[in-house]
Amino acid sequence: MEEDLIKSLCGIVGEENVKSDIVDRYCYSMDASLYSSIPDVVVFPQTTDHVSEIMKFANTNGIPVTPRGAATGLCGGAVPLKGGIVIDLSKMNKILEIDLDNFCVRVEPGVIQNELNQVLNKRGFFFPPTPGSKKMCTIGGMISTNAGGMTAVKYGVTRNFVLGLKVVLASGEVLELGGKTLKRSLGLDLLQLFVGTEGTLGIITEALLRIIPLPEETAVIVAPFKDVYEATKTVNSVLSRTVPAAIEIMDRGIIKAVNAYIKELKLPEVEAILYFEVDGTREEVQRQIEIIVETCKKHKSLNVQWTADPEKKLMLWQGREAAGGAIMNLDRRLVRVYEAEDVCVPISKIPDMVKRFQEISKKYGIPVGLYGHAGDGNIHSGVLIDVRNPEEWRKLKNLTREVYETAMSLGGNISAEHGIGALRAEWMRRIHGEGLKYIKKIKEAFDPKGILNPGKLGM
């Protein structure tokens, strides 16, 4: 980027908030995915006006802009594929308003999910969507990918908690959408249009979020199974009687990896383990525990454990929470690659998807550990390959294709909560069919020059 253009950006946000050194730019060339591309400049706005002026400048000069939060995404959504400007929103990290009378909170996009809940918990409230990256991920990123997490089975995903947004368009125009009312019937819903669009239509600079009271009590139930298919069938049986806050699963491979990662944990090395979290009044929690324990035993679970003790709950949850970081312990010679890792199927099809996943893994000789949010059919995978071997990459591509095709044939989809980004962009035609041309027309209406996060979502 020419020096006079960088000086113009310095004039908007101050020289201290513009980074153009190659070392700084390299640090902003990647997220948690396989993709990397170096931007021309990194800018740190601190207000909506800053973002608006940056976008006016970029639009006038035809410069690509990639918004970025904590860069915990797994699909290349925060990678500047076309170079240009990366807008790092991490300095816009204020909680602007907590309105307990209207059960909402207004925040800037750089607020971290876990830190928001720490503040809300002290007042007896919480923001339910809980991604695995909750200690790092930002609210802006969660809205941009419609993040889910463990509690989605009961509470829903991020979309269900967005009441309002302030969004800067490619032109620099600022839209204020939604409000504190819980219901509205006002025609086309522009507010929800921006959720899950990964910064391709506009940049979120404020969010109004719904919050709810903390439950009186929570408990955790852990149920090991000798048969992974019996475990997956248990999920449907439980949900036909009660709706826990979370239902999680780990297969034998993940259990083995977690035990190697946290040796003192000593999880039973069975074919699968189900984790349940229940919440509500003490009476509701006790009744849910009874239902779940009874149902698990009917499906031949071994030695079901449960507790409502806060310290013991953390200990029991340790295994599931360590799953993502432990996967490479399946085979230390191999590396985890984030492909075929976020499929979602109807709940009744979970046993079929798990069975087919294992068959595909065996077919290509690629180790795969399965875990995820069984309560809403969202299966994550830990796929391991020798990244130095070109043949392994070829087999991985075929494995991914078969996994995606299986999920869609079962009435599911190829991403439940991680998004499309660059990783799954080539699948947009398969996912949306003729609808893709209308998606592209919406993109053109909001961003006629195509400067907002180009190369993502197949656009």
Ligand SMILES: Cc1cc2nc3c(=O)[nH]c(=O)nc-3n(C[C@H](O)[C@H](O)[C@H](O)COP(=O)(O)OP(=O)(O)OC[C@H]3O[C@@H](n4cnc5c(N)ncnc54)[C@H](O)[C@@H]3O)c2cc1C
The other form holds:
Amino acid sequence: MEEDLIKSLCGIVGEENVKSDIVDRYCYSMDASLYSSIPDVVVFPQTTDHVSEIMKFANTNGIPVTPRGAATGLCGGAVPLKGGIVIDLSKMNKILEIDLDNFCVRVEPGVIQNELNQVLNKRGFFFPPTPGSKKMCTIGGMISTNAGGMTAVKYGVTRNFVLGLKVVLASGEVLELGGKTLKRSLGLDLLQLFVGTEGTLGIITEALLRIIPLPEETAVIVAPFKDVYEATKTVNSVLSRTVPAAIEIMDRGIIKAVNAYIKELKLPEVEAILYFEVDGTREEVQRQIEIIVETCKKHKSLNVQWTADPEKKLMLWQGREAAGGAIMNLDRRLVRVYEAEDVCVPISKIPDMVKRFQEISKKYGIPVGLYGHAGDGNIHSGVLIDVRNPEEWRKLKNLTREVYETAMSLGGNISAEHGIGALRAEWMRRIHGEGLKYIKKIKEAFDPKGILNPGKLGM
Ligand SMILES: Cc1cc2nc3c(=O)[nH]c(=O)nc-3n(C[C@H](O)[C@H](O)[C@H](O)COP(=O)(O)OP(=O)(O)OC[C@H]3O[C@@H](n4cnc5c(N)ncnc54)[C@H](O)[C@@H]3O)c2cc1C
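Since the one above is the form predicted alone, can you give the form predicted in complex with the ligand too?
Everything in the complex follows now, all chains and molecules, and the chain you saw is the first one.
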């Protein structure tokens, strides 16, 4: 069967676009999570027709298919849990059309977020959703996880910028959804159904995205706090007066880790630091700076700094940008594991979530640094354990359960932007309740043989 499989795929995309060597296959067995599973073959289509032919073949033969962008996903979404075919979309990476009259851009799914913005910026425009992985992640991956990032506070998440999609279904049928209009009221919205479904319903081979003009000016404000709860309350106070492009937070653990990582940075070793980015016209930016500085001072921030100077801005952001990479410096003997890393709560509940998270970390003796997109109530965590110790894994499971239950009891959810994948699959019933029955019927309608990304989203 394996030989037939490879021969048939070579017939569709050419021998040079099929990898079946064990070393190659091993390289495609992982994403940025802890999951791994080796596919039988990796294939690199270059057109929608290629993807359609691959799907027809896989469907006829009941072969599992896992779509893959850049594999920066943090929950095992692009890991081929059941083997079969990995469809790597990185060679479908063309910007097909830039339509500045209608404020949109048509791209293939393998286009990298940052590369798209480099092209758009030269024309005075940008595509706002900006995950921390922007230099690696693809548009197809972003749509499939409904990626967020720092600027979601003001601009929204990927879903808000998807105007149209070309999607190949499990049967190989191609659907073209949406279009260049900014509004539609047409009943059931199939277009949005494909956003955030992690390649379980179809493979995106083209996307039409909304773009907007670059702001005239941006500025950064950094505010350290002696009290983490006061910092989180500041987020609420700021948002009741203005909407910055980004509001980020780092707690004491992350600050320490960043200082150990970049020695010359010397961030103040306080309980929390808030980072704000504001943008707009010069006057708007000035006014937002005034509001934020005033509000931070009211909440007893120590020494608020701000700048609109491009170079100084990079310097001020450096601490927050380093947070993800710095976490291992919290304790060099331990390893960071991506668990309980993406909860989201209503804005007013951030102080409660942060407080409970710190208590749970203490209870299990597992070091946790908290950071993330405070302006959306989205708290990321760097959780460190001794991965060689089975007892640590058991404690981690309990910590994760308590963190998720806390988020849900506060009216929040267990993943704001990273997704479900394999990592949170067992939580689907808890999250969706009776709704899961209908979700499974939708899956059955699009993929009756269950060949698309099996094992993800609890399906
Ligand atoms: C350092 C770092 C920082 C990060 N920061 C953020 C952040 O700030 N915000 C955020 O939201 N995420 C963040 N992430 C997570 C991740 O980068 C995003 O989820 C991103 O959108 C994944 O894109 P990708 O191209 O790597 O997709 P992959 O990991 O390859 O795939 C993700 C999912 O999408 C499916 N998929 C991929 N392409 C297609 C397609 N064309 N059609 C159908 N399904 C497809 C896959 O099967 C998988 O289920 C971060 C990750 C890292 C490593």
